[in-house]
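Shown next as structure tokens: one chain only, the form predicted on its own.
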Amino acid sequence: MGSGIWVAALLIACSFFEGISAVEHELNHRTERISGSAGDVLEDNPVGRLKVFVYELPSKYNKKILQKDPRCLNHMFAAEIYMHRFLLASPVRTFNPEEADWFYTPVYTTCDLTPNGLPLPFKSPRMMRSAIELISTSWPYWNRTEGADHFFIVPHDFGACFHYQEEKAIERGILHLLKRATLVQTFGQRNHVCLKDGSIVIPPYAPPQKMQAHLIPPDTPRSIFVYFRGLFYDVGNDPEGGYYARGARASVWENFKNNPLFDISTEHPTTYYEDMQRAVFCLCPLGWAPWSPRLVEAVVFGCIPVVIADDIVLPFADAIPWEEIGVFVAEEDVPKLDTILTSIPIEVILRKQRLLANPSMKQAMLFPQPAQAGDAFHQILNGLARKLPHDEKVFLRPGQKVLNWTAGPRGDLKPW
């Protein structure tokens, strides 16, 4: 592109930042509450609205796996561990299964990690199947509904399809024994075999204490227009570059690597969190899966998330007004990203920033230790409470069976 285009881009940026600066001091001291039912839902208190029975499983399903590899505590799939810990001490926990509304099976299916820290999901179906066999033979509650009043945390790339490659995840489908259960998962995409009706979509885990340690003064000017750090190509797994992120990340790089409005790179600096707090827009493109921790980081740091993932289902969508706080760009429109973002009126940007400044919005995306009112733990419980009471039809007649225990790939039927 000619230098004239970049000069024009810089003029646009200067004009934009001057407009932002004129009202930024006002924004620093203002937030905006989410209007309507979404704001009420976000602030719901689940205590007193449901009771959860936590199965006590042998430690080989959870604690011993974590002892073997403590890295599991810090990766993006760690919600399964922290939700277990939260429920053990939660006031919604009941030790009397006869009064329980929900049953929870603590299985750490993402804690088998490669040397690079990526989860290997290949044993997960056998592990989950083994746990279900155990609870179905040791307690009577699974068999009453074949799991319809049970929930499971499945934070894999493609949830209970248990594979990191989409084509193979689709081929596998959701583990058959979980077909009647409620799945709590990070993966969300409309009309996809790995997201079934009634699932609760949650944010991936991002370490709250680490982010807290990198906060900068709230009146710091946002001098970066568009920010992104991450892969554009996954050469090791997708040498031709057309499959990873469905080509969307590659398109970002090829179209905007030299655009002065875009601060994008594969480098991950030590100032990553601080940089996000200096940016107006943070790109949140799909990778191998539609979701990533960038969404959490953008919300926490008040950077308007630019979601590039067609048909994505976002976390707690009944409580968080994503359309109001974010910008959605179709994957095919990535080449027009600069025009789309520079065309957004300043007053619209300021309102999104005011909503993002609302503490309840940030809290809902985090799994803090210890838990705090309105956090992601509580949003999960709110989602479960809203499903009550269970329909009488989910309770089976004595001896009635719905699930096929021999369905699925032959390898899943091997003992774990």
The other form holds:
Amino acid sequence: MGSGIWVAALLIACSFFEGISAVEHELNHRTERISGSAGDVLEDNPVGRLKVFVYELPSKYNKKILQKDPRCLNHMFAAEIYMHRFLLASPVRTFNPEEADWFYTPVYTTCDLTPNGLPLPFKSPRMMRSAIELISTSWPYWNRTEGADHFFIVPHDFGACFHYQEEKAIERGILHLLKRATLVQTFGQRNHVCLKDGSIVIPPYAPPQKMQAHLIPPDTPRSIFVYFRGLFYDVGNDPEGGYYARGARASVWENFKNNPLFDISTEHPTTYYEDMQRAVFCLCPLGWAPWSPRLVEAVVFGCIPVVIADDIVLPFADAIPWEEIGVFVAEEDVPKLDTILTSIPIEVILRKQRLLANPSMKQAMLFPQPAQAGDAFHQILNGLARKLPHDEKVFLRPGQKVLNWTAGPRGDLKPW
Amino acid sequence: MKQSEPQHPNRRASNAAAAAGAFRSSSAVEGVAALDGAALKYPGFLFSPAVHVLCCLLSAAAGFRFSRLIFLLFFSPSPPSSLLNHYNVPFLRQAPAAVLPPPSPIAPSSRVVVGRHGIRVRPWPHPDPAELGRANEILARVQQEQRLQYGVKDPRPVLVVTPTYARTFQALHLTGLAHSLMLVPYPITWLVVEAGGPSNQTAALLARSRLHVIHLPFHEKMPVLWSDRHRFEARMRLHALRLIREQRLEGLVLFADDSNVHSTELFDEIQILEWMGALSIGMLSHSAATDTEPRRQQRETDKENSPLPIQGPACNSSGHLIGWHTFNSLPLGHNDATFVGDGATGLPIKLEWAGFVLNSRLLWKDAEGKPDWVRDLDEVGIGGEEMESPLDLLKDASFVEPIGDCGKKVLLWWLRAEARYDSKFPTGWVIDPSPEIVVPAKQTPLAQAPPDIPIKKTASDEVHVEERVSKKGRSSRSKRNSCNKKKHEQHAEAKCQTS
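For the form predicted together with the partner chain instead of the form predicted on its own, what are the coordinates?
Entire complex below, previous chain first.
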């Protein structure tokens, strides 16, 4: 009886010590697992969970546009082109549309560039409309659901609102024909006209090879506290300030230009990527739109992103718990940014750095060529897979019509 | 107003004509224009353009634009406290505006408003010292974490063996070495062997470094001729190695001569050492007199010498040690330097001690795991045999591990630069601190004698310095009162006014 008690006590003591050593082992690890609101889904494999049918559109919608301007492959909206290429070669692609769960329309709406390289969205609504007219007449699948099992990649500033100015974009709203479709876009802001329910928010395209080429050894000490390079005042379009970035960037400049902890400037150095790897915090304030490639760069280089954009929706928000990884500062709290950042407890900062060091986190933000497991292409497919199975409202009864094909501004109705 | 960039905010040129006044009124216009746009959704939409026209006329009459002020005060939905933080600009410039009144159609639950916002600046936009302190603590902790995760695990202590002696250039060399060692993040024990017995000068230099120092006296004087020096230094180093053996000190033994320059990478690279390692040294002992040498002879020496001034291990392509690079700089240059400081720098021997690193367990009497290709330290000194390099400690030199990417990285530089062996310098490099310029009592205030300053002669005789000091001491008492004004003047013009 006494020996039994001793044995039990010994067992309990052993498990206790084992538990402690397991915790210590976890603490010594450089990274931590990432799981968002949808669970531990970052490393899911979409193959076998969904089937995508790619419409064969005439090359005037995709290839010819790219041939006219190959710069589209390198700017931050290039995701639409690379997603097309990925899907053409992916195992989730099916040639039998009857068994497809999702339908993809490869139309490059963001490839009409100015001489400076900025995309003009003026023809995009007509182009999209023309593509939809084509698929609805050549295949029966659009009319079956009025687009509810179709997805489109619209990576421009305000997504499918197709304008670069926020007020105009809000006025236009999302293109009416896309009302039922799933949109994959970079823009995300809560309670905004241009983000509809069920959209998948993706990161903007950042060239992965260029970033890998600038990696420095990880034991280089991080000696910059806060780092930012970019415009504070958009002198060409908003000289007084207050319009650009809702005044937040100007506020950052005016409050912290003399603060030694803030390495902020408009000059773009050649060591930009190396400097980000030597910084603890990287500011990611909004510009004309709330999203920017800075978030991707900060995640890849292990710098904690400080997001200053009210109500922003960050990429893959159901798979990545952004509140645990980045720091969110309200635009009205920008004057207190230094107090906020220096009063974050050190364990929280170290935990954020551990989460950022997780390779699957970095992989999820990138569009590598050729595609690798866990990258942004796979996250998009995972997001689409999580929306399956489609519920009954998706499939319309024969003869039922929901979309109004003449809705929208008169200019959109002209053929492209 | 005409923008070439496609991305432009609401600049409605049509309404610009309605704006009166010479000031840039475009933002007022767009403010009101946006208001117009929004107001279209509201009944009574004709009311606001009429008010706008009235206000514009009143502005033209008054000479400043007050419409913005009125909108601010009456129509702004944002709290007024945020306005107090705005720029205080004179009325000539347009103040950054408040948030616009009712915005374009956004879902009512959104609190983000499109339009012109104020630029929030706090009243004192300068850093706070407490915050700077906290931020530096954060940075220190983050860097410590980085070192823990990506740096060397289980760092081993380093035992640095340095032979030295008191001379003019000692302060230069020892200070540099002390600073290099202070930067090393591993525990250091510095064994300094001093020829000529322990001196206060050396002790003072070592104490300033705040490292753990073992100051070993070696009661023989350092020889003046270069050729004798190498052997003498080897004996000094052996003296330190014997101490390590007696006290069974743990760590990696590094031979750091005080005149050498070490990179901090060296200390990181040697941490992976098992028993004995060799690294590449850059030899900086090339003399300056090479142009006197006939060209034919130089080409010959170049052929037999390796082209690079490096001593260290030579590896084959698979990374194994196959030999040694030795740099023999004797044939190079007409080097007459036989004694120390004779115009040229000293020359190295074939394989300098500095290029080798040992595990201290090799020196212990009985250490577990000590390999059998090592001779015992006591055996080496027996029979008058001289240790020329640490390789003498080994029976088989092929077990030496090459360090620093198989010797490709040069981790330290060897140099022997000394002043003349009989040069003098102020003791402890401290100039006598009393700078009073004293004029002897019987002379005129204007100095006719040459200036009486001890600091003018740089390598001045210590003896002379002593004399000057005593002279000043005598006469200073008499003239102290009248020369009070010139107390801190160091230059000669003795403009003491005799009162």
